[in-house]
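First comes one chain, alone, set out as structure tokens in the form predicted on its own.
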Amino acid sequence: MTKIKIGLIGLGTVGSGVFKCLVNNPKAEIVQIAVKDIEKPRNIDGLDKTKLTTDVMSVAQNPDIDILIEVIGGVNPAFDIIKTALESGKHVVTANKELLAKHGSELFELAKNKNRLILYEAAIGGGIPIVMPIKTTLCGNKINKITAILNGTTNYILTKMDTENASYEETLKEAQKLGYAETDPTGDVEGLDAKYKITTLSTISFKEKIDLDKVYAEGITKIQAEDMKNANEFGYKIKLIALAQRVGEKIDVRVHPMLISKKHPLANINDVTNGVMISGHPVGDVMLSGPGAGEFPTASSVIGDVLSLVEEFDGNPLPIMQCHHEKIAQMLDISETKNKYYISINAKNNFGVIESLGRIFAHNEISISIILQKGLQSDNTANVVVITEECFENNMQSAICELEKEDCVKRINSLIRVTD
């Protein structure tokens, strides 16, 4: 049989994963591979440099490509190298969370147009095979909630600091000293990566278009070493949780840290792993784990990608692989939302501060579930812990303005929303 022809932008950590999984492939070529720089040195068997090229446009317009794959992420050009492509009538592999979360609709109904595909299953959990499960495998359902790690550098700091009493501070370092966190880790530690990717994963499985502007995300950065020993003291495990989930006939998407119940399939979930457990009808609840970053577990979506588009090569994409999500979604604000709540407040050790903190609970519409104080410092003031009964988030951020403004409180060290 005549091997499909393909185009490779970036030939980085997933890009050289991509380029050794597919050098020796029966069906699959990979005939020009665009770079940033062709003499950079790449240890890479089998790499032909007469196939490398600058111009990553000759690659994305290239008449004899009949597959563009693109692992250089971020908006630009990964953009114009997409639609170009999509023009020029080939299909498309990506593993770009970023721009799909961005401009997915722009350019999903270009491929459509097209009668091309665009495949994506790197982009939202590595190696986890998660998109095409839920649009053929779990097609029949009507998907209710996703509840999922989907970063792996959080997921490793939120660990050493659970497993080693260290603070958010030095896990970083040494998170950013193994690799597993950039010199500007940002887009991970502020939850943006993991909104990225719910974002995606949302449209698909709730088969409406999520507004990514309309995404809470908060990150991991105010986690504190004492926190995790409080959770743990109450039955929890702190993770950086993306949640999405149907709420009579909005949908509420949201990133960052929760409380997660010991018991949860999740709280398991350790060091750089990532996991989705999807929650639908028929189906009850279903769990995926794995790897969700790297050079060949990344790879391996790609390449599942590549080779189910070569399968269909010789008639018309699948229907059930294109996108369907014309519906615009109504978006639950986070200050809708209906969470349990941990609070950690630093207060006088004065007598009176247990009901004064009642106090303004009661005044907000919030039940506390469990009320603790901890320890004495040598300001003399001391740690209380609360974790209440399921309220809005409005009326929690109001008690917070009134906390900080009561004469017993010096500071609310945190608040994190919690999960059984």
Contents of the next structure:
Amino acid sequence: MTKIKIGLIGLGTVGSGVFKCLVNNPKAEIVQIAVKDIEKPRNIDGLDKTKLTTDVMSVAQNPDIDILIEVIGGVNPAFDIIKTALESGKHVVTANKELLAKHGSELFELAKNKNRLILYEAAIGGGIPIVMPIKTTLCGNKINKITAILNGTTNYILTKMDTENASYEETLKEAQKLGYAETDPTGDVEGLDAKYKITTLSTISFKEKIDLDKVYAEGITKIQAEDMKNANEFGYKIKLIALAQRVGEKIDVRVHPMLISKKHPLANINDVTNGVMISGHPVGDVMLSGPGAGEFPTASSVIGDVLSLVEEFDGNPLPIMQCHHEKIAQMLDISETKNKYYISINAKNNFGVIESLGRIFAHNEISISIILQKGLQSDNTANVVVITEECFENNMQSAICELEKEDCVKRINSLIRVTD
Ligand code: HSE
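Can you swap the form predicted on its own for the form predicted together with L-homoserine?
Zooming out: every chain and molecule, the one shown earlier first.
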């Protein structure tokens, strides 16, 4: 049997895993690998250095290659590489969530015109099989909601803050020392990585194009150890949640921290593990969880895509595996969303503080569900913690503005959305 010929772009953590998993495969052979530095010491069994090149475009254009695997990440030069590979008739397998979220439409259109496929199981949830199940097994469903933890770094930090009662800053430092967070952690801790992933996941789930620029993202940098303690006391955990749901004719997609009820399966997804709950009709709720990153879990998804393509090679790509959306989604702005909220307020020890807070909430049509004040602190202030019933985001923002101007309020410590 002739082996399918593969070009691999990138030999970092994921690329090495892919190489190790495919090196002895009877159906596929990696014939060329593009790297930044050929001489860099690499401890990879079976790696033939003559296959390494720094000329990425020669791999993308190589007429002997049937499938191009791109695992370098980022938009440039990945966009040009993938475009060139499709134009020269190759199928593409990628783990590049940023590229798909930013330029997916254009690339999928090109792939369709060339009768080629772009598969990207590894781009969302690492080793969790989520893209193909949505496209195939669940294709008879109307998916209404996705609630997910899609970033391992932030889940690790929040888990440690919770179990060790530690601050965000010290936990981040520890995570960086252990290699769970990057030196520049911005993409993870500000929610951008999860934003890219939920954008593509909701596009395929709702079959409507989600505009990345309209997806609200807020990271975990303002979460305090005190919030973790309070959340636990109220029966919640704090997680960075990627949420996508239908609201009437509109689609609401966002990433932000949430207090999530301890009864929700995602509340028990800890450390670097990712989890995705899909709610659809007729299936109901489906929960998938597993390793969201790492050499072998991510390689598992990449080689799964490669081998599905190998099986399909003699025929036309199955339309079900293509990406197509019927229309551009009408997106709900964050200000139009309805949520429950956790608010921690630092107030002066004045008479009538609770009355003032109650008046501001009432005036903004916000009803209080839980209110807690545990005595006074040494600086003669009190932390008043409130959980509200569901209300509009813009009403909450206007209440926050009024609270900030209120004489008895020293500071708003935290504002976090809540889900049961
Ligand atoms: N940085 C990501 C995470 C892994 O922490 O989950 C790759 O998407």
